[in-house]
Amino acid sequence: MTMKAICKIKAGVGAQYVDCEAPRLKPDEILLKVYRSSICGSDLPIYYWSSWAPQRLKLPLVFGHEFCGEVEEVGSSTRGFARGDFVSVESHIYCGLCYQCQNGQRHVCKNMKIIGVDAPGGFSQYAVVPARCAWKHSDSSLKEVGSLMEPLGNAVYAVLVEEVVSRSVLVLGCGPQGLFAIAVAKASGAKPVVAVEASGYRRKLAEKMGADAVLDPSSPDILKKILKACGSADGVDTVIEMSGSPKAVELALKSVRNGGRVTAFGIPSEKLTIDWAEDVIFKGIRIYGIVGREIFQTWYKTESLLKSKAIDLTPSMTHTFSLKEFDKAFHVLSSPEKKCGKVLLVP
């Protein structure tokens, strides 16, 4: 069986829309007919052949790790899946044998492989995934947002690693993950939810996702404005850093109250210099490093938030392209003006 796919064939900028053989099924895998996929910021280094991608990827590779689809075929040793089931994909392939996997920390497995990076991904008409990485939906009600379960899970984990009910929450960076974090915080009882974002387009999206106040980081006295918006001169209860910007990380540590919490999700492009004593130790804060999702605890929370309609992802889903229009999709996502939210692909 052949299929259409976006394949990174050679080093350099771009990828190709090709006809290729559909992946062969192993006993512990399931074959999906992909319904939707979505582009993650971490797909940009693959497309542009920058940052970590040249050192890690083995080409050719069909990439893409955010996707959902219908089960076409099941491997001989799989259980609990049947043809026609609708699933979303957990992109982290955990080994199940290391210390972390055996102690409730599969999301930081020591032998982690990532679908679409270390194994073929889902920018294609069909994809094969380990059955243990498939989240089976009870029905198709979440079909249109199925590819967003994985990235939304990042935000759910980042926000809810500690309780936020009646606490002030500051979200730094309103890319898709930041937008999701706003919605999760709002739905989980945080008050107020304040966002900081440089892009005017994304500031408007942040408002649509439920932020009580949205600020421009370039405005004078931004720290004072944050504290005023959060209603306390003592600082913010919870800071969710989603951008990776060194200035945003510094702002996170300065704005959090003594004894407060900072969640670190954004990946800095350079090494950071922070005042460890004044901003961390003497303030007695807690810093959580967030990678992926807790497997599968986060998935239960994520599905519940969506099925109960506590959160609506529609405002964040700004662009949809066909698979063969992937070049346009990547250019929209990487535009300096950042005039997009989540970008989806349809096979």
Second form
Number of protein chains: 4
Amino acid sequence: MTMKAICKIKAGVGAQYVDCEAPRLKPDEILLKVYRSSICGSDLPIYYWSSWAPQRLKLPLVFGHEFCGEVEEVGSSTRGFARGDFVSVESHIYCGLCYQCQNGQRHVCKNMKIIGVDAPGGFSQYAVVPARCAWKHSDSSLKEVGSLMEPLGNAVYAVLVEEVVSRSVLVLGCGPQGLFAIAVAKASGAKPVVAVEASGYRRKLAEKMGADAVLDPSSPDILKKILKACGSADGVDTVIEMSGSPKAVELALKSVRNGGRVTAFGIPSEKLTIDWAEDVIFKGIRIYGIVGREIFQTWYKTESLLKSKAIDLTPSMTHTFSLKEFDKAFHVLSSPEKKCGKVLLVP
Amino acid sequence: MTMKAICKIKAGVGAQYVDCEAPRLKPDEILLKVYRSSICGSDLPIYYWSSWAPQRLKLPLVFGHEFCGEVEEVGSSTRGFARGDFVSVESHIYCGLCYQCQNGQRHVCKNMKIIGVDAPGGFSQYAVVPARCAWKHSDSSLKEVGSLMEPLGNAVYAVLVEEVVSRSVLVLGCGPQGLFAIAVAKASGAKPVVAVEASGYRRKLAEKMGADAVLDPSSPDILKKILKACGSADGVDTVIEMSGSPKAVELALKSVRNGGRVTAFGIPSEKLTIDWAEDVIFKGIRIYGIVGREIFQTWYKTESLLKSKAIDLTPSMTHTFSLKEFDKAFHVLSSPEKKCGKVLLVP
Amino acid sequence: MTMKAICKIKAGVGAQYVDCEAPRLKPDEILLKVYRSSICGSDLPIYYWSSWAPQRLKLPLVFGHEFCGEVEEVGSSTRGFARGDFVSVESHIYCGLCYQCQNGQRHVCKNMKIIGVDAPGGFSQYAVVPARCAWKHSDSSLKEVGSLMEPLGNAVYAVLVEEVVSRSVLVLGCGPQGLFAIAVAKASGAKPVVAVEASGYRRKLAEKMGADAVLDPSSPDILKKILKACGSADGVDTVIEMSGSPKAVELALKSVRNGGRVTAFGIPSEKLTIDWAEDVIFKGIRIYGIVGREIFQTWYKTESLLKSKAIDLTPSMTHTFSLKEFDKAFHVLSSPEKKCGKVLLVP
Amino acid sequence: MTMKAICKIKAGVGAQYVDCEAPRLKPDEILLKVYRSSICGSDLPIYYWSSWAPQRLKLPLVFGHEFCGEVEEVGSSTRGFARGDFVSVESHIYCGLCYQCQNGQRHVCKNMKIIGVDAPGGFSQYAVVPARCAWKHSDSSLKEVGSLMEPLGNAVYAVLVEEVVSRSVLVLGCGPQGLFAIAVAKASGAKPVVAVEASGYRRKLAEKMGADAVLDPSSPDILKKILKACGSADGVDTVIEMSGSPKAVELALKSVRNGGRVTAFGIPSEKLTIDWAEDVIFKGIRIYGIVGREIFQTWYKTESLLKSKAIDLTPSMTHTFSLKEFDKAFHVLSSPEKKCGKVLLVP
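So that was the form predicted alone. Now I'd like the form predicted together with another copy of the chain, please.
What follows is the entire complex, opening with the chain shown before.
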């Protein structure tokens, strides 16, 4: 079976829209007809052939790891799936056998492979994934946001790793993940939710996603403004660092209250300098490094928040392109003005 | 009433053994006849007039914050204490009124004052402390280790902030607090407990306190040796950083397994460089900044571990001096060879 | 100083509106000018001289334990309060010295006394309370609901003893506490919140407080209806039993899913028969007995939920009487039709 | 392939030692050569054809669900196992697809089947089990206790569902599971561990397993004796109810302190009468219904406790019979004098 796909064929910037053979199904896999894909920030190094991508990827590769679709065929040893099921894809291929996998921490599996990075992905008309990475929808109500459950799950895990009800929450960075984090915090009873973001376009999205206050990190006395917006000169209960900017990490540690919590999610491109004594020890804080989502606890929470309409992702879904228009999609996402939220692709 | 005390009278190295007036009792305080004191690492900057001490202290000051004694007199508004009670002293004067104090986090009170730093201490024959900082012993069985319950409490909190039973535990730094942490981990079912310490003298103490393996940080391939001793190439379940050495903090983050836990207790004297992406986020770890002890949850746990003889502090109590010999005591503790464990003073 | 008060002067039904001496202030107490009181279900046995009341009370007694007011005078040994402060009252006089008090469980203090039961209460113009039982408001925004923070705190603790975000929640019994529990669950991200209540009047209130579905326990197949409304044939994630009815407790245990949580709050008047094997062990559930509120963690959460307007108590505040009209108030609350929510008294 | 097995061929007391065909391997299963089996209390209703057994079992059935052995053959769709591996068997065949299975609660899977009850078991020379129910040993050090890891896991989960370090622990009932619970509590830092058991033989075993005090439930003032042995008139921190006796459950609820924890593990044969108000709500306790073990978190803890020799099961392994002698084995276990600990069978 041939299909259309976005394939990274050779080193260098860009990718190609090609006709290629649909991947073959192994016994423990399922074949999906992709319904929607979306672009993650971590797809940019692949497209631009920068950062970690050149060392890690084996080309050619169909990339893309946020996608959903209908089951076309099930492998002979799978259980629980049938043709016609609609599934979203957990991008982390966990081994299921290591200590982490057998102790409730599949998302940090020692033998992790990532779909669309270490294995063929979903910027294509068809995709195969291990059945253990497929999340079956119970009905069709979430089809349109099916590719967003993976990144939304990041935000759900990042925010809810500790309870936030009645707590002040600060979200640093309002890229798609930060925008999602705002919505999750609001839906979970956080009061107030304050966001910080440099892009004016995204500050507006942050408001639409429910932030009680949105601040520009370049404004003078940003720390004071944060504390005022969060309602306590003593500091913020919970800080969700989604940007990876070294300045934002510093702001996270300075703004959190004594005994508060910091989630570290945004990936800095370099090592950071931390005031370990003043900001970590003397404040008695907890720092959670968050990657991926709890498999599948987070998925159930994500589904519930979406189905109950506690979270509405619409404002964050700013752009949709056909698969063929992928170059436009990547340019929108990587433009310095950051005039986008989440960017989707339709095969 | 006059008494003997070690008083920091003027700026500069050292202190003086003086006759002075015993402090006056306020209504919410109790007066103690000090039975034992012990020297904390944080008493060294006071003695040597280095680091944070010159900025913070108002002289003259009787210092020392690890002590115990018998109640001589109780303030008019205190409840629950009577002459003759034996008490150990919680060195943190929490306000009891701030958010942290009213939410189970008195140890990071926003208005904290430290006995022996911001208020008169216990290197003296008598001392007054707020009644709310006194821990009453139920019998006399722990008198001899009464001044050690405060620092032991640090180790109890640092180790037990998350459960350790059946987990591998790595203790970095075997000063008195590290030695205590070894004993706490062992008594709490950790398997195995591995310690790392540069001083040969203290490595022997670490063995006596129950470490299953003790390593020299200067030995080649220390990370590999740690992993081997901890029983898993994947990393250590729980790392207790008690040294404050930048290299040790790095070792902590490198040796902990994906999804594991790091306790940050040892105070570095400078800012640190951290690989936030690789070592915190991608590993999905939890970092706890620990200062002080939970008031009074930790005290109850500490008492129970001592009374049941699950922990025996004897090997760590290497030196005892009379109050008058305090100069000797400080020299032992600050000698570069680190040929001591805990150093006690008898008034 | 004389004042008006509702006093239980002698055994038997009813109470008397009297002039009496305002209570004297001890050093660790504060004197309040009562602004609002409200009637708790546990005031009914006092008024009707039934159940536990005759054995426990020493008459004469001014009763009432839900109230708020302005500080008129502060005892000499109190800290943190000043004339003019507005406070709500924690009705549990905890000793502060027992194991529970010193381990984060003041609400189950071994030496507990209850204001308005074991000590003079707040159905009066003035009241004295230990300063450690006073919760200071940060501004005047919550004055009108100041007496409701105590019972709302029960609901906050009962619901939030485990996280509810994204979980289905079943509230059994929609008396004032059940109504509050509905609001708390909604504000905390529970989806859906289903309530069960026999009184048609209260079922309407339950809807107004935000329940997604409200059921009549006498309807046929109530268990099936609950499961349908909660969205899973497998059972409910979280059950909050607020009624104390033996049938409701049974329904709680039957409706909760395997591995789910039950909060036991409503007080049955007799012993219960439980299928310990089938309903507790084989289902692998957790049961939390809840009494009172965490002091003061729950108060901070309660304040935050009210101040952010995440919770609006208005629909539940159905009746307000002057102190003098207390007989009417008690009759409304104890009428078999249960045509009321919360009943307030204005001194 | 034929094999020897204990087979329940027809209704009525007893079973038969037969030659039968070894079970056929499905693609997701592994075939084991059984090395050791052990008898669980829940095997008695099968042998005696009493209680739940007649309704549930489909005969003929090879029963037995505690066993270990060497992998002889692996199904075509399994991953992670190879001929020669040594495995212990998790007796709960969880579906892996239901809400509970995908949310860290496989042990209460909605579609649970039990090996040796709903599927062929391990009182035989060979057995097949789903690969997802096999726990691979990392070396041969635990072969002799390989069949005991399943029941020991029950005790590990029952005791460690909340931390016990430094807490008083009361174990009610010293059958094999109670004996194991004593060892787990001791290894986990509980102080003291008090056991209650009617059989004198088992009281001696309880001492050998490490109980600090062992009491006879028929002795007068047993509640007072328990509190004295546990070291606090206020009650016990943690009660582990392993007997299923209604009197023991009552004792559990009466002896636990305010704010303490009760584990419900022993299965009563009838419904129980509980003082829900006094013993659950007013005390503010937590009750955990425990069945099975966390899959596979508990298995890792169990392995660690055994490998480190923190737990020595030897005293509890009182009888070993050949498979052929199974009638003797069942008689020892069911004798009214209860003069046994764990009973093993060697194929």
